[in-house]
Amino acid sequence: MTPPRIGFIGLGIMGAAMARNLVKAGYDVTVWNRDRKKTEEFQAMGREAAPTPKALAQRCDVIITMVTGDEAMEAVLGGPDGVFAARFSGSTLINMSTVSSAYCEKLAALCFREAVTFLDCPVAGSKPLAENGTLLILAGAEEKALEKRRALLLSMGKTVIHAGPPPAGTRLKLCVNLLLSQMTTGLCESAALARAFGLDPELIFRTAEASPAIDCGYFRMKKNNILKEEFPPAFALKDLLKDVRYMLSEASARGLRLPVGEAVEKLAAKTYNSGERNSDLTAMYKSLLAGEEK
């Protein structure tokens, strides 16, 4: 069977680390970045780097879209240097951005008529595990596109979990991304209030790390951010903030309130006007510091 030639769009934090793990594994990848400069790590590695997202379509069999959400999405789909420019039917598309799922099933069926295979692959994990190829992929797709593409998958992840077709793996994705965020903001919380009692909030961590009940692998790899007070991303809250005003918009068309996601709305929003945007989402424990000051 001749392997599939990959074409990979969005180098970001992410979609650069698991790039290079689809190269590490001997796919043929041809890379495009809105970024040129991103692209230049992979040319030097010997894979070309396309001119547009059309180019890229034409050239290969899988493309996997690895960017922002829906905005970003759209701009390297459409249009006449966008991916469905190229009129590529009988190929596959791997969504593995976080995207609304109003978008999503937009997309599967854009991909039904144009006789393309859509598989939503959005994935659980930061750039550490994207970096060390142990992501979740939380997949929406029809299970025999699914195990045709399974391989190609655990190159960039651990483990598969199957939702259901498209566009499960987007919601099982926003579910898990609410239960992420609050994590977070409980974490940023009980540290500041930590302080604001006069103790040390490394007796949190100290505290989880020997409790059953509440260790957590989420909280050790944020400890060095909440005790230095530097936040490098890891995932940007940026991400996040748009997450969530997902998670917010699709609980609303329901009739769902999710008035804790709502709190976490607020403080990620707080945070991103005070120039965070691009930090990690634990930055929030500045904003949460910034109001102990006052």
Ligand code: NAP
Given for the second form:
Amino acid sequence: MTPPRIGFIGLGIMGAAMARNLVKAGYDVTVWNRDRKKTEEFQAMGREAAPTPKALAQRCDVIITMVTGDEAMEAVLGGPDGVFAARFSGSTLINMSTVSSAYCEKLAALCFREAVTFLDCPVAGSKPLAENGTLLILAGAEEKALEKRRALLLSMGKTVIHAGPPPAGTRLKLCVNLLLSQMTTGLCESAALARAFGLDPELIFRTAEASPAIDCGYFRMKKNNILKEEFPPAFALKDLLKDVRYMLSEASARGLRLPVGEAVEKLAAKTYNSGERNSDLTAMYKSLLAGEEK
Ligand code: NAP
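So that was the form predicted alone. Now I'd like the form predicted in complex with the named molecule, please.
What follows is the whole complex; the chain from before opens it.
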């Protein structure tokens, strides 16, 4: 079987690392990114940078999208230069961006109408896992379509968790990120309380690491951010806020309230408005400390 020609759209923190892994795995990868500068490293590796998403779709069998969310997806898929303007029937679209469940459903229906195979495959795991190719891929897809692309997906991740047909991957992703958002605020509040008590927040990490109950890889990943009070983005606060808003509106549409999720949204929005939109989500700690000083 001839290997598929891959078109990769969205070379941000995650996308650039994922596309690099596809190149490393030997795939023929064409890229597109809104900010053209980010395509230069791929051109330097001898890969093509398509002038538009439409041109990329015209020359590829599998199109992968890894952009911010619903609006960014509309921007790359719709309009005269968008992927769907290519009339790419018979191809496959794999969306790996975190979008709302409602948007994912709409996209699945559009792909069905256009005879495009759709795989709803957001990922769990942050920048280091994208770099190492060890992401968890949360798949919403028909079994056969998923099997056909399993090897491709596994060149970006280590595990594929099949949740059901689309939008099950996106729904699982939103549930997992709800947990992650609350683990983050839990960690930030715990460290802020330690500081208010005059305790070294490092003691929290030492205790967690020695505890079979609360030791956790995620806390270890975020330890330096909290202790150094530096927040270089691995998962940007703006994207956490986007995801929490998707969760809240999807829950509310189903008559479910998420009171802790609502509190996370408030703290994330406050942090976003304080100029930290592009910082790591752990910058919420900074907002708590700013509150402490008042
Ligand atoms: P990022 O670094 O902010 O990259 C976002 C990408 O989307 C960039 O390529 C950006 O293009 C593009 N984009 C945004 N708006 C656009 C628009 N209107 N038109 C065209 N392109 C647009 O974000 P990331 O961290 O890579 O995250 C990508 C996706 O993965 C998001 O859905 C995020 O929620 C999800 N995710 C992130 C993590 C993580 O830890 N970072 C983990 C799991 C899932 P420009 O370069 O031109 O701005």
